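Only one chain is given next, in structure tokens, and it is the form predicted on its own.
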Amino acid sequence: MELDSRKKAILYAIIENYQETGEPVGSRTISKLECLNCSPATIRNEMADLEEMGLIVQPHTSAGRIPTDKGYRLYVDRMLEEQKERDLPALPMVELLGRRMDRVEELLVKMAQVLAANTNYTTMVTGPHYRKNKLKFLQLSPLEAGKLLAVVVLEGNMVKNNIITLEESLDDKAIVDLNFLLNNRLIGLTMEEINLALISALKEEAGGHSRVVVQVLDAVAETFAQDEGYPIYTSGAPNIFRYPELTGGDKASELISTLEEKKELGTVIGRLSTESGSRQDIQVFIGDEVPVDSMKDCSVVTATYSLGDGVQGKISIIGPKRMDYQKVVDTLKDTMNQLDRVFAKEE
């Protein structure tokens, strides 16, 4: 069955009406829209087709229709495509980031609060992490027999001591040679730049000590991973009580518990985001696309902010599936643009 322009218009009208009221939408409501110029009977037929296509559903007998996840996805994809083509409107939060605050933490806390108040949804902001952090220094030192101390230092003086259990014996000269080789080839590189080709070359140059090189590189990778730990700021959790579809039964308490588990929530949001998109990309995840059972009735809109010099973090807006996607996307886009302007000035 073809989704023609009239069916799309009716679907979008159902979604926008449901966004405003939270009530199932009937054919008489849609037929009153002048832009459609269709009778209630025609609307009913088109709605039956949309239901058959899995884009809307009738939650109760004799009730109107509400959008499905599939219907929302069609609507959101169109909205995101059109958003690329249009100018961003001036938003009331434009003064939020007019100056650079003394502490980044203060800025991020304020940003979470204002976004929650501005959208009436829940906001989560992850603290900045250094996607482009580089290896500053590496020192291998002998310990007791069969053990080696690997001290890994990243820029910003992130230090981790790693004890490596050797599968072979190393004399002092071998340790000096490995120190020279690894520092000569790895200093100044990010984790992304330590690729398979480089690892293969290092193992070849290390000769009989290639296994030690692999163990040291594992320690380096672990240090970079530790550097990825970051704080998470949330605001607006009580906003979920504005939306009846999120508060029935145990839904509200389960969702609040999820929002309180900040570390786990941050991991989920990180998994949602793709690495392939540009930094300015905004992504929307609807219902079952969110890999948390308590959030299946939610949508999550994410964006990546930048504080310059490779320092990045995530902004996420969490709300019901009937959230005002256009307002959320515009607000996130405006926030990122403000951050760019503020930190570009400082640089």
Second form
Number of protein chains: 2
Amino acid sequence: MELDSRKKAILYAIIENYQETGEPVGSRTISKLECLNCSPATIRNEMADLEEMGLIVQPHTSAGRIPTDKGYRLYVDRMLEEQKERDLPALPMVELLGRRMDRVEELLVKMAQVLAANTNYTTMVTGPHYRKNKLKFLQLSPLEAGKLLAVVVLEGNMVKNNIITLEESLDDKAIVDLNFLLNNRLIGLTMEEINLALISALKEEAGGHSRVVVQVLDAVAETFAQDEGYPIYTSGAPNIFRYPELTGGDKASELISTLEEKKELGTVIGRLSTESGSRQDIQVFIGDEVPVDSMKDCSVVTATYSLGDGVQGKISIIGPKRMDYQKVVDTLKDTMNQLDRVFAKEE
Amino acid sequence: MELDSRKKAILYAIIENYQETGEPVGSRTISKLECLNCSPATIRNEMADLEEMGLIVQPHTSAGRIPTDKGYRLYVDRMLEEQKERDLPALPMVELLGRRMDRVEELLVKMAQVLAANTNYTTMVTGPHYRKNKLKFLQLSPLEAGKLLAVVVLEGNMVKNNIITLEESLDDKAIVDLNFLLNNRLIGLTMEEINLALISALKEEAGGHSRVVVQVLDAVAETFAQDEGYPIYTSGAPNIFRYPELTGGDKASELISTLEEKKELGTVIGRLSTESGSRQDIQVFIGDEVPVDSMKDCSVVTATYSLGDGVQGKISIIGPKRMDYQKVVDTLKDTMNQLDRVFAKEE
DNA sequence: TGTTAGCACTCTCAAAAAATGAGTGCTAAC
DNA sequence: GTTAGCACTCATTTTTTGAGAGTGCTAACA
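Could you please show the structure of the form predicted together with the DNA, as a counterpart to the form predicted on its own just displayed?
What follows is the entire complex, opening with the chain shown before.
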């Protein structure tokens, strides 16, 4: 069957109306609303066709229609295609960015908060993938007998620290030497690259302190291993309560659990990174496309941010399938643009 | 009216039954359950008395009784009094503690998770109050042109780092000097004690670099100022969905919001610190006693933990008013004991 | 051939009505 | 002081009813 322009118009009208109301949309509503100038009966005929094509469904006989995942997909794809320029009120992201850009985690958390508050959906941000960023420098300091403080700085000024409990004591001289050795050999490498071969090579060089070298490297590696290599921040979880379709039955509970545990969220991210990004790196998952069971009633819109120096991660907006895709996509684009502008300017 | 031992027994029976079922408890249930050996009618008489005393109420005429806040209070006070030794299966807290005790935040988060999973309630842990802990040492390192990395270590090995963007560049020598100066003057002081008078004194001494001193101190102070001086971690928020009385209406939404925002939770903590702790520093807030509006249907049990070196904070378990106070209190005591054992052994 | 009016039909939702049942308070007997 | 018996109350559940929204179909119309 042909999807002529009127059918499209009707489909989009249904989607947008359903977006606002959350109620199934009837033929009468459409006939009034539209500049199509045709009667409910005509709309009904068209709707029957759209239903046959699998783009809309009736929740029950004699109810209005709601879009199917396939319907949404069509709508979203067109939207991403069109790239229509809209002017949104810019988010006060720059303000955040201006101050204390240095603290990456803090910045990400705030960003998530602003996005959640602005969209009324839930936001999830993954921190940069530590293992993929290069070591900028590493500093060992004596903390107390048998304990070392290791401060690790990665490109992009991500800082992590770790307290290492040693099995043997080291004097200050030894620490300075070790410091020098490690920096000399490791700077510029990513965590991934600091592998076994390298470690045993260092062990040789360290001579008497070989055990310490291993301990230090283990501890450092462990620091970056937690959170499966990247932290995940969420914000606006309570926003799901705005959407009855997400809170019926145990759904709210399951969603909140998923968000709290965060681990499973990684699968979304995992899935993301393997698939090729669409234009501007914005990807949309609709309903069943979301690879997390408890989110089958949700849609997820994802973008990749970059803070320069290879520091990058994903921002995702999680909402009901009837989310305002246009707004979400535009907001994310705006955010990405702001980030780019700030971090491009800086370099 | 006299609260004789039978009345007490009945009250406690009601409380414990309601704890399990969440349903109002009728006279018949009690009469069967109890070794009191008396008929429902007798129980009814006693219940009428208990109601008159304000210890139990009927949600509506001809329903069973449920405990009032006052009833719970009586029950809890007795329980805290009795100090009955029960043997709970010990939580696998030690296991956590054994490994990587050094990372305080990580430890606290894990602890919250274990407690939440074990009790089926929500757990909230406040990190140590940074401002009250003494500075152990402070280290400035050049990061790149115009940027310094400041690593601050407090007693108890709490480490915070901060990237400082300077208005002027400093050569290595200057940084070393500044480092020395700051350490010399600030070690052993708490963040609270590093006040304006001290800062201006340092400014004098720093001579040419007075602006830098201020910037560094500001940045450090700001690091510890965030989170109002201490972080708050929560875990097990989804557990509230287990208790219908917490999820009716918008309650779930409000509770989850409160937990997510965390700020307001501080008021509980604030209230706590002013009131004198009961035995073993365990405090119980029942219903209206909780100083947070969205938690008027909850009870909160709080304990103070100490990780040695003045590193201390609060652990709170948040659940419905009909929570298993005995279990929660015992679990907290057990946890505190384990902490004490580990950290006492260490010193 | 596409559009429209009309109408019977279906199904949800809300309100009203009726049945159910748990639990009480009271009284009178033990 | 305790208990059996009984009438009464009130939330809950089920049933009934009615209203309303929306459809599909048919027949007329341009």
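Note that the coordinates shown come from a computational prediction; the quantities given were computed from them, not determined experimentally. Positions refer to the first chain, counted from 1. In this text, the rigid core denotes the largest set of C-alpha atoms whose superposition between the two forms falls within 1.5 Å.
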Does the C-alpha of residue 207 move 2 Å or more between the two forms once the rigid core is lined up? yes
Cα of residue 242 displaced 2 Å or more between the two forms, core superposed? no
